[in-house]
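The chain below stands alone and is given as structure tokens, in the form predicted on its own.
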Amino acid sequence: MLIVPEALIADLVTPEDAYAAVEACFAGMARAEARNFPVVREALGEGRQYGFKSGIDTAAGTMGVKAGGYFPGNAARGMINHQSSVFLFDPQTGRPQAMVGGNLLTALRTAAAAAVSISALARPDARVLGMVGAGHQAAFQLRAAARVRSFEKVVAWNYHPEMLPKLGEVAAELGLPFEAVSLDALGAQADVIVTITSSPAASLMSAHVRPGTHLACMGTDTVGKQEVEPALLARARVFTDEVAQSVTLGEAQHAIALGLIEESDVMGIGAVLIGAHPGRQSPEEITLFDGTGVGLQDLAVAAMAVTRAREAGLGTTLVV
């Protein structure tokens, strides 16, 4: 079994991997050839989550469960608050192969997952960006973004207005102009709106958004947490990593609790990239992606981490 720490995880995978990797996991989802188990999922109190989630994909050879968590008093201990670990393990045998480092994994492939929405179903002619959402995870997703369209400003807000200024530094070195602003004038700028938060509460009002607006709704993945209002989704073309994810504990799960949209509503995206659906259909449709964020994502990610430890010789080989 070879393991590869996380200092390593950083010269392994590149944002551009992580790319390519989330996309051929939705595509090899979308055609049946690999699957995301039932999420475990328990809150600890005091905001802390812990879970497991876990996968196979025959086309690509693996199989695996990502474990960790959200633990919000990291920041006061030097720690960043998301914390996790990849195992993969042979298909065929079940035999261990590789325990990796999953904290750095975790924001590329967050943030990738938002950047394969938005080359898929924004508008072409997109050029404003809106973040709503300021922690450590926007800066991933505000670059993951600028690197699928050529966006010309970003405009953002927070719960918490102090956190900007360093989002502010993110799109400066983009060679982005920057405002922070109220959430009405994020709306009636924004072409593209990604939201990164951990709100138990919508923030994100339908009224917010005008026609033909993208959104990428990236941090509702437990149940009980939204981002966005549900009358938006009714509003919106609905698409999301995975169905079953989506409707339980998603974006979408308060939509259908409320009777605004069914599960027959929501669309997995890799329908999308492998032409199984038009995705966008008109340019003053709303789309939206719940991105709830599948265990295939963590596999795909991990999988390629090993593979360049491997190449470089990198990492620590153990006998099992």
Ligand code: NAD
Contents of the next structure:
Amino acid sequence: MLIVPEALIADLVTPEDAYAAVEACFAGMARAEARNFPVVREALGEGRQYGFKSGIDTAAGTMGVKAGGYFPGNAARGMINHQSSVFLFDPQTGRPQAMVGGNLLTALRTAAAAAVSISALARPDARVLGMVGAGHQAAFQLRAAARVRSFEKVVAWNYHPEMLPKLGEVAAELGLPFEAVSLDALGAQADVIVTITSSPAASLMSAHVRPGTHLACMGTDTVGKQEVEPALLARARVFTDEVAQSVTLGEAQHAIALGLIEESDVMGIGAVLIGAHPGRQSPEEITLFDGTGVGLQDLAVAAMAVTRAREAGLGTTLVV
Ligand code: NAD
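Write the structure block of the form predicted in complex with the ligand for the protein whose form predicted on its own appears above.
Entire complex below, previous chain first.
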């Protein structure tokens, strides 16, 4: 069994690698070559959440689980709030193969998922990126989005406005003008909106969003979280990574509970990637990607880290 610690990941897996791995994983799901197992996610109190995301990809030969969660007290301790580890097993024998630090990989694969959705569903002429959220993941999201469209400006809103200047630094790194704005101004300008918050209630309302916008709603990955008004999902063509997760613990959970949409209204994005669904059908349509985060994404990027570590002779081998 190979241990690939968190500190090695940045040298082993690039954002471009993560994009390719996530795109292949969504396509594999649409071809029924790969499946996610039901998610376990439990509230521990004081905002802490812990759980397991797992699955098997028969085409890629990966099986395993990501164990981890969200611990909002960590920032005050000098650690990021997300903590996770990925465990890979041989799909034929069940023997453990690797344990891989999952923190950077989670950020890379989550940003890659949003970018895959932007690439597949946003209007090609999208020029203004709207960011709702300014925490740890937001910086990765901004960088990944900027790789798939020629944005000319970033507008951003955050519930805690004091966090926005740090996101502005990321925009500056990319050479993009950055403006902190109200949600009204964000929706009025943005062609693409990424939401990436731990919000328990909708911030972005349907009235904020103009026709033709693509939204990647990435923060809601647990029962009870919510970033956008359910009416927005009723107005949009809704895509997701995994329908079962979207309707139970993703952003769609609220629109489903209110009877505004049905499960059959939510489409796996893999179908668009393999050409089985047309995706966006007009420049005026609102498209919304409900990115809930699937175990197969974690396995795909962890397997890549393991391959690279083996090639470079890095990591620690344990006999178990
Ligand atoms: P973080 O703790 O670094 O940042 C939290 C963000 O949420 C900040 O922008 C903060 O201002 C905002 N926020 C906090 N309370 C809020 C409230 N009451 N209303 C509105 N906004 C509020 O967290 P992070 O690591 O950036 O993660 C952000 C979210 O993304 C979390 O909910 C996390 O679980 C989720 N996430 C999802 C996936 C996925 O695959 N879908 C993967 C990783 C993280």
